[in-house]
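Below, in structure tokens: the form predicted on its own, a single chain.
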Amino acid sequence: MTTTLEDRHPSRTGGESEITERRDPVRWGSDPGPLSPEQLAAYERDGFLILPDLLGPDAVDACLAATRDLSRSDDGPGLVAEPGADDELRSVFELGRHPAFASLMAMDVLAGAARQLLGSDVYIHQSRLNLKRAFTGRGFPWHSDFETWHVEDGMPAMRAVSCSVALTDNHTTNGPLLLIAGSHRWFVSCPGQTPDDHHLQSLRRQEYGVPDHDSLRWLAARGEIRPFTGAAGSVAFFECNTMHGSADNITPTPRASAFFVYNSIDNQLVEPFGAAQPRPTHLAARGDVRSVAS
């Protein structure tokens, strides 16, 4: 399967890693919204914005209850187990099927901020829970989400933003999200070529689309690595090309986070730029997408 659009961000073409300067805007619009000028400037500078205690306990409690419901649902493609532990849940996709999460992702403090950053109406490209159990919760390697979404899903431009909602307290010790400030301004082309049905393996343990160590050292030398820490209800917005990852959770404190990926309605998916077939729609919405209600 090939795309008719120019590949402005080639990756996994069989060559070596390469770092190129970003070609897309970071903030796409200038309309007002819930984010202040100071917050917008921080997002544009760092590639992410951390908002402590943004959501109240009622919203968090409702989502925690929904987490238990979704985690007990029948096995299916939206449930992903930890690598090497089929009885331990790692991720749950398609959160919008539960009313608590559908309501949360439409809140103006979240969806309105995404519209403000992306300069358009938005839709949910992907939503999921990441669950890190006490002692055994596994980490995620360094990666740019956009690299995967571009190569495997066909996302044309860097016009999407991820929203991470802490459903439990995020400490420096229990495997929090780590982000490299300023890394969104560079695109890291990854080596190798995408295997068929790569998502069946990559959601448990990603090997393709992972930058080499030299590229990561280069990015980290230019921007501080910062953790997303805070009490339950804290929120981090991070630009789709920001380099991020997390370590294992070897502490007695479990961690749970919800991710909502807002994509511009003007940046809908085309054919993948580096995969034989697009990933399933529970990983990447395509076709008849609907804007998130105001």
Contents of the next structure:
There are 2 protein chains.
Amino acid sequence: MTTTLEDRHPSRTGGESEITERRDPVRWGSDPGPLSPEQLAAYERDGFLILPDLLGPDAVDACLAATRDLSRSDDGPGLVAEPGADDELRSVFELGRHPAFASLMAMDVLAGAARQLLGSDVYIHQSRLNLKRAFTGRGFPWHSDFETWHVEDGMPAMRAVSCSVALTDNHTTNGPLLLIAGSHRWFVSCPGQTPDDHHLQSLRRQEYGVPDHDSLRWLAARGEIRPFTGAAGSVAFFECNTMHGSADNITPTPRASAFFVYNSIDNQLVEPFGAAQPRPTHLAARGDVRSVAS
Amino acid sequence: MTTTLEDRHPSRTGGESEITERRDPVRWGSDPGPLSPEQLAAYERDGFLILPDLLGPDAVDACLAATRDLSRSDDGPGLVAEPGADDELRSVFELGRHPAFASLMAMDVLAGAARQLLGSDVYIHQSRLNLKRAFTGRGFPWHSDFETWHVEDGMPAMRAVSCSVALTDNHTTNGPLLLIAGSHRWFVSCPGQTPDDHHLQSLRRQEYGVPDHDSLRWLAARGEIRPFTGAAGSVAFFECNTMHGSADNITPTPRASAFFVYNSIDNQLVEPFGAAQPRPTHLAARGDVRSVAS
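Please could you give me the other form, the form predicted together with another copy of the chain, since above is the form predicted on its own?
Below is the whole assembly, all chains and molecules, this chain first.
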């Protein structure tokens, strides 16, 4: 007997954009953990939480060294170049290959916070470095990660959280992550349908899974657009359905960020809800996933 | 007998970029005026001065109505479209055609401040609206206005000041004007040579008169990059040689700004220092210029 999961968040079904109220909790548990009640309340209200200077210089330096190692490693599915510039590295996936990132993503201030928010053990759904170069670093269009993870990867529920670790200083001026406060409370279905092997293109320049302008206006009218700024070592947690994006970096100051996506062990991937084939496991772990040790 | 002015700021002469110390004063007079000694000191130090909420809502509303009028007017040399989007208006020149802008640019808080900074009567060298649309509004690459005005228009000395009037709210997130503090103290000569009729292209997407990355890094290492943020009605004065630029606007919040460039009546244009033909007068007034009434 096959169990078929209901698609509770249909998107890219060929119709128009539609905005519906969120159906899942934002915070899934009530156990204590590294986050204070005030921090939890801010996360629930805004869909994100910024923790300035959470990590010390040693952790940051170790990750910067690991960034250099991974960026120099041979070509592979884990390396993605900038749109229109094959020789400029934009993203590196599967950071757990490097011990510096493996120990960082298991730290209690990160993984423990994720467990606290998701009310269960967690595993790494995806990890990546985003390198936004000086002068030429390209932005990311507005999107909800959950929309992609649901449609293309088969993530059933909104029970995942992204953790962005600033490895360099994030200023307002060098293309920081922008988040729409409160947008996690709404699900925006996107127009169009997912082409085959969409990820080969979308990681460089995303075209599907991008909400229309009216939906973005609607969300931004209800909550301020806020940048994630802070010195290297600052951390932002953002809920998997929080609408976010970033502009190009035109300044001489490059940015490097590590992203760890913690998913609940009870929210593992099923078949994609809107794509013919699941994406490769370096983009979306499935099958033999291991909980992050607590 | 013909008097030939020495080119004290050579640029686009076919050589490499070069950074030289400024040869002209920043403040040209010492008469009192609308700016306080502290404001004058900040302008001299940073090369710009931000005056939050300088203009009231009536002045802003009148200019927004004028913006709509001018944007709807027939095609002409004063209208410039976005790069790659012929139907999206990027800039409108010659604002003095509209009474709302004509009276704004003559107000003592603006023109009087310019007279105070430049130590003489002033005239409008150029005036323009910059419309940075929601979602698709494109940025401007880093540049010194003086470099262009000297090379392409024949402005002899650094004795002009730009006044940017925010007609909509400027946030850090919607592609605000970015200024490099202290950059006005250096002249960066630019590589390349000016092609004929460069302005037909440069106002949409500038390629010449753009400093190289090393020079920008050098300037930014000496002074912070600061955004001009503030509510509608806020004003920024920036010295004609201050390095500035802006990123794209990816947010749902459009921006509209009016720029008035005040030049000293004693600094009128001569033949261009690095172009075969002067640009048209809607970009650079010459000949029969009139002082702004005091």
